[in-house]
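Next comes just one chain, in structure tokens: the form predicted on its own.
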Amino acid sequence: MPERKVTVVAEVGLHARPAATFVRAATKAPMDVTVAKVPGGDPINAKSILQILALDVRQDETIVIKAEGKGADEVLDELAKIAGSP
């Protein structure tokens, strides 16, 4: 299963506006997309704003984003760019 490990650099972490942008992009994907904190966090649905906010990802924390299916690499690249951009 393709995946991307990303260190979140946004000052607010993956909250508020970055979380909404992340979820909008994930929702466009035709496949299931999950995200988890590293190390060892349980994967959650990347298409759920409530689950993303509950994950409580802060600046400089690492997440792993996974998706499988046609176009997964493009989706993962876009999500990694959103989560890793300031």
The other form holds:
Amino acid sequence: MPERKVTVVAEVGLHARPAATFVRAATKAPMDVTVAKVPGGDPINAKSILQILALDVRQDETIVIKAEGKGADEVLDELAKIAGSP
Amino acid sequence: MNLTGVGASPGTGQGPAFIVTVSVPEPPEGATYTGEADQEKQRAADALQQVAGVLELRGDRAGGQAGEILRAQAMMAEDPGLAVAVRSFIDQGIAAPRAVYQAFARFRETLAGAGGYLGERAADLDDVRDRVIGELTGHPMPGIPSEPAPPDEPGGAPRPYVLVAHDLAPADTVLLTKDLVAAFVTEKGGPTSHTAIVARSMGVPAVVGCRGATGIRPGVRVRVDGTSGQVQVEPPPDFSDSRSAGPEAGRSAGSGVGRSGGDAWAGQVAARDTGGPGRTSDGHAVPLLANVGGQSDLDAAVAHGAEGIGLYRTEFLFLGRSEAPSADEQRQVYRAALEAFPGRTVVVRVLDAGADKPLSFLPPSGGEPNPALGERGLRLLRRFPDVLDTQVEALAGAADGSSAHLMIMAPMVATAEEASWFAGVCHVRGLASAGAMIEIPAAALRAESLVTVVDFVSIGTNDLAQYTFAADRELGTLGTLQDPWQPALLDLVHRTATAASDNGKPCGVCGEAAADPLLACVLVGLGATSLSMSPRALPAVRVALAGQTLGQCQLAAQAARGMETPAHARAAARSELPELARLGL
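Return the structure block for the form predicted in complex with the partner chain; the form predicted on its own was the one displayed.
Then the entire complex follows, led off by the chain already shown.
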């Protein structure tokens, strides 16, 4: 399954505006998209703002985003870019 | 009783106290529902969607940090994980409000436990939860009032509230207007608090840091002096005389319609018809016409102040007969309609038979497994041109010597070619004004060419919805698709009205949609030049329209079309037309 590993550099982590932007982009994807903390975290639904917030990804933490199906690479690229933006 | 705080926004104001509640009661544990689980799930889903729509809208209006919080809250209401949890609780037999409560609780614990930033999001989540539960239980939504207090005397004006709270968050204040709020009082906060800033920007008096304020009984009269910081509860009567000199004075001038202005006018809204021609507050005339299907409707139309007839259905003359009525008989009936409205517009629709109104003397050419898509309306009349010609002849005879302005239109027009054929039949008989109903999407999509061959168009929203969404009008389960607030339907109305306007032709709306005061304003904003409805709906629509400028209607129409669901479209339009809430519409 295609995946991207990305380290969150934003000071607020994957919260507030980055979280909302991330979830909005994930929601547009036709397939399921998951996010997990690296290493070893349980994957959660990237389209759920509540699960993303609860994942509590902070600055300098790394996540892995996974999606499968047609267009998955484009979706993952976009999400990785959002998560990796300062 | 007198309280003292810090004057944070100058001026005085008074009104009934509205205590801003911080939460709705917790739905009882173990509450169950009667009926189908699917219905209960739909109820919950609708409430979540409604709340998401409202929050999204407020977020867009607020902008900045408050806007971000509100939009994030909207996303919470639409969260897929939350929806799954709600559905699974409902499957266990738990009633929707309690299911919502428990689903939110799951997520809340995680957030609250983390503290800090996430702890604050837990408070946001509580706010969303309370709004959804409020929506489901009919409990007043937490937060601010959505309309002013009713008049305290018959014929009086609705009264803005004195809003009393511990503190007000951006989410609470985004939608507030002077129509709703006469003054603010908060227990917390200083002169630079959020409430103080909002109050000053609104030009509404405010007292902040006023301890004990939330102990004021809801509904009692409160007088607030935002300069001295004095808050008087149930002040002596002599103060109440100053009420009309408050912020209402300017507003009344704006809503006057050249009739009895101000308070008296507003007070009549719910009670009785103000009469007079339909127009916006800035004088844009929109004739308000009646849908009529027989003699008794004529009387009701006159009684409710219709400015004419926008849809005269002729089927009642034909139904239950073995052959079509003679020209003579028809002429007499039409004459009665024209005489009821001397000097006014009367729009007659020629026979709309077929589908749900089959007639033995106009049989379809073959079996019709799908009659709504079969030979009905103009299609049938083209096969029986004598029936149409007799009707047109009778109409021409009735109009001869009448001062009413007779307009004739054809139902079920799909193409400009059909419309052109019909106009030809009418013009030959000396009827100058021939039009087409717009109720088939093809006609709306090609309205630009259609309007060039007719003298006017009239949009039938009921059938237009049915045909646009391929959703049978008779099927209750498809109700959402027949919702006249569907943005796709609004698009077609806009498209048609614009094409008509570009060609200098009138474009009326004669479906049930026009009877909804809020939607009526939106239809005018979309470009409808007249509205026709059940006679009893006329007074409310007249009052609603008189409270808006054409520009406001246009903004509301634009906002509604910018949405993706009927609920969002409705909420968007309403937020652009705050005057409607004040009018209790």
